[in-house]
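What follows is a single chain, given as structure tokens, in the form predicted on its own.
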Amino acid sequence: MPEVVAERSVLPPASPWRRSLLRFRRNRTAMAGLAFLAVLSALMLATLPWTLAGYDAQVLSLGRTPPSWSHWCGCDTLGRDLLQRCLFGGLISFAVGLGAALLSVTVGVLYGAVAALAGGRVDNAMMRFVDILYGLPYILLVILMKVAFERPMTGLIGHKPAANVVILVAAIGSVSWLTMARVIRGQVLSLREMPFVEAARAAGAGPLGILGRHLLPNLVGPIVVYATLAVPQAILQESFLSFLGIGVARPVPTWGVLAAEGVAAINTVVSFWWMLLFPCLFLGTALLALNFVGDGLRDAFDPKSS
């Protein structure tokens, strides 16, 4: 009788996202910041009808409540419910921090990526106009865009909060492009000399092509590593601006706002400590959570890891 082999199966070879999604699923800090961020913006999302509803409801005789069982955070100076300012300015911190990012991101790319493939003189009169824009502080940039924009942007909105949300996150994701922009070209200029670059140079392939074709897919890892370590930066930015008084305008709560009216409660003789306590620690917890996921999708994606 003819001897029967068994033919063995044979598995495909995990393509380079699953090997990052298994190294990143592997990371215990990472995921436990994915969890808590999933969490949190559940919470912030469910509430917002209630926390919309009254954020700015004006309760004097509330002025300064401790934290209870009808007001677990405490109110703050006018008897408004601290929590419901805290999960509504968590939402316009978010917003600030992921628009914010999202502009950096698509700058940077498109800057860096024109920049490498256009090479020579071309190459080096963008750089040095990064590096011009390194030497200036980003926040006189702010104060100058606020300046410029904030009426004309106030009268096409026709409410100047969200115009002044609009504006922030404009200013920020306009100071914030340069690193993107440097890591970009600094990964096309390795990647245009791959011989993959130069098959589809030679069947005729233009520059538009080549770059949405051939680098911007193997640019994904590193975009998304950085886009993700830029949310907390922006939000960090935004936090401090609306902390000096030039970021978002009130009566609109975000962290950095409401860590800034905490600080004015806190005195020798009465101590409040709940208004910079618990706008201090949403904003703190969220930061090391986006740090985390951050740090984990960096070590997923780098071709080091083992």
The other form holds:
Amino acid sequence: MPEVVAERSVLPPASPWRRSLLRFRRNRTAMAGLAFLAVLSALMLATLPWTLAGYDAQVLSLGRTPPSWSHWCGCDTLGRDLLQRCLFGGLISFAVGLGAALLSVTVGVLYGAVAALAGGRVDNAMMRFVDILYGLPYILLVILMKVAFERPMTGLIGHKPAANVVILVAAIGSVSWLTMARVIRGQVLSLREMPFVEAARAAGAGPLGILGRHLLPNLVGPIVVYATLAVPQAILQESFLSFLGIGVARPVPTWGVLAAEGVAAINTVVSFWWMLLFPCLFLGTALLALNFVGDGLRDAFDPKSS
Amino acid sequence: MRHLAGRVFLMIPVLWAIYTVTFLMVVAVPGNPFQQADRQMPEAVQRALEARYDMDDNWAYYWQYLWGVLHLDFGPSFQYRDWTCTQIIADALPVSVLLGVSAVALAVAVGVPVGVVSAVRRNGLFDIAGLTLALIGVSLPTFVTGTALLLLFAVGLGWAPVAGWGTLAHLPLPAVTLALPFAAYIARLTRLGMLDVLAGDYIRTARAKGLSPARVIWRHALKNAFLPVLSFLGPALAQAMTGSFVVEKLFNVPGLGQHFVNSVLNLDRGLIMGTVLVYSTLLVVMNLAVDLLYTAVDPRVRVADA
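Switching from the form predicted on its own: structure of the form predicted in complex with its partner chain?
The next block holds the full complex; its first chain is the one shown before.
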């Protein structure tokens, strides 16, 4: 029996999915990143009842007090507990990142796949449009979208901060799908010449059936990798917008908003260092972990790595 | 040569399309700088102002502005009424170009050697430390790394002025801040490229015929591994040369980046289109230059073209 067991463990798993999963599980930094993200998300979700009630609770007499036993991360200018704001803000940051990544992946995959399957002039026109959008500075598109849709969206939802987050997600997501569209188009172009697609076509499958049943499962690798790397990108972009004062509306915090407030609290005379340090610790470690996971997935799904 | 002329000629429709898309977006956004909620003007004055700035007839404006652009005349600024957009851009662009070119040069000078050494000593201490540093470089927003540099070198050590522009001493801090994410990305690109190339047969040949390891790595391998970095340099230079709004805001640098943000927030039509056109033109020209360099460096592309 021992020989059989040994032989089994030497054989690579049958499906490419399993093989990728196994490779990913062997990647220590990626697994550490994943574990960190899981713990952080669980912590932020578990404390939500308290942070939701307390993120905007102002005690002006506590304004700018350094970290202490009752306030582990200190208090901000308005005497709000910074730890609560960091935990609550992290959820908003994650929501913005996940939402924007989901949007950009959906739009990018559909656009790229349709262009590649349509082929010819339609493909050409669609990809030239992508080229043109690439030629525009992304910050311009994001701000224009915010300026254009903020008021109608607030009217629609009726809750200003919520409308603000929705617009932000839509703006970041709708400018970052371009790369995904290009990648997917290239993949579909090479996949659609494969014998199995021809066989499906010969068996009478329509273009939608081919896309859903035969192409998408083969595209899961690049989609997952891109989506994971798009999340930290979106979170970072939100933080830039917050720094410029056009991110999420006050008093709702995100890590970007908190870091920007921290930068504003640093000056040459007295520095309220905790207001910058703690949001940056959360932001930096979370983005680092997300990037580790994304890199690990890319290595795991890369057909070139054995 | 005919190929080159064709490529240059092709830039015209692309830029025209970018101009048209920008124009359509700007027109679609409601409001203009003359409609202020707190200061209502008599309707006649409002209409006279709009007529003065050709806002009453969008298509007339479209053609008139296009005609102006061909003469490097970007029209009057709606917000800074004593200035023309051409003056504003002419003042700000050289500042951004100097800052951007220094930053990208610095990023290449640091990123490429780090990437090469990481790849050669794969999974060694330098590789892991370098990769982690590079990931941190892309995981922290520039306003945080910039603030850290400011605190350390300007406030703490007093080696550089805190903010401003005008002397050579003002250049290093914003340039390093701007260079960090680029350097991190270039190091990762170089490392991946080198890992790919070092496994190639011609590297084994070069080693077998007795070339020194240094010569094999820096001359033979790097020449091919540099190609992905080269194609990244086109958009990177265009981006860096038109200014980073975050770095400019942090260090109080009077560059072009701030106008990308402010012109949209002020709905300053002339300046929006002017800055976008400057950016797009730089991007298109840089991409063309990179493609030409590509043919010079990589003989395979030349063969494919012929």
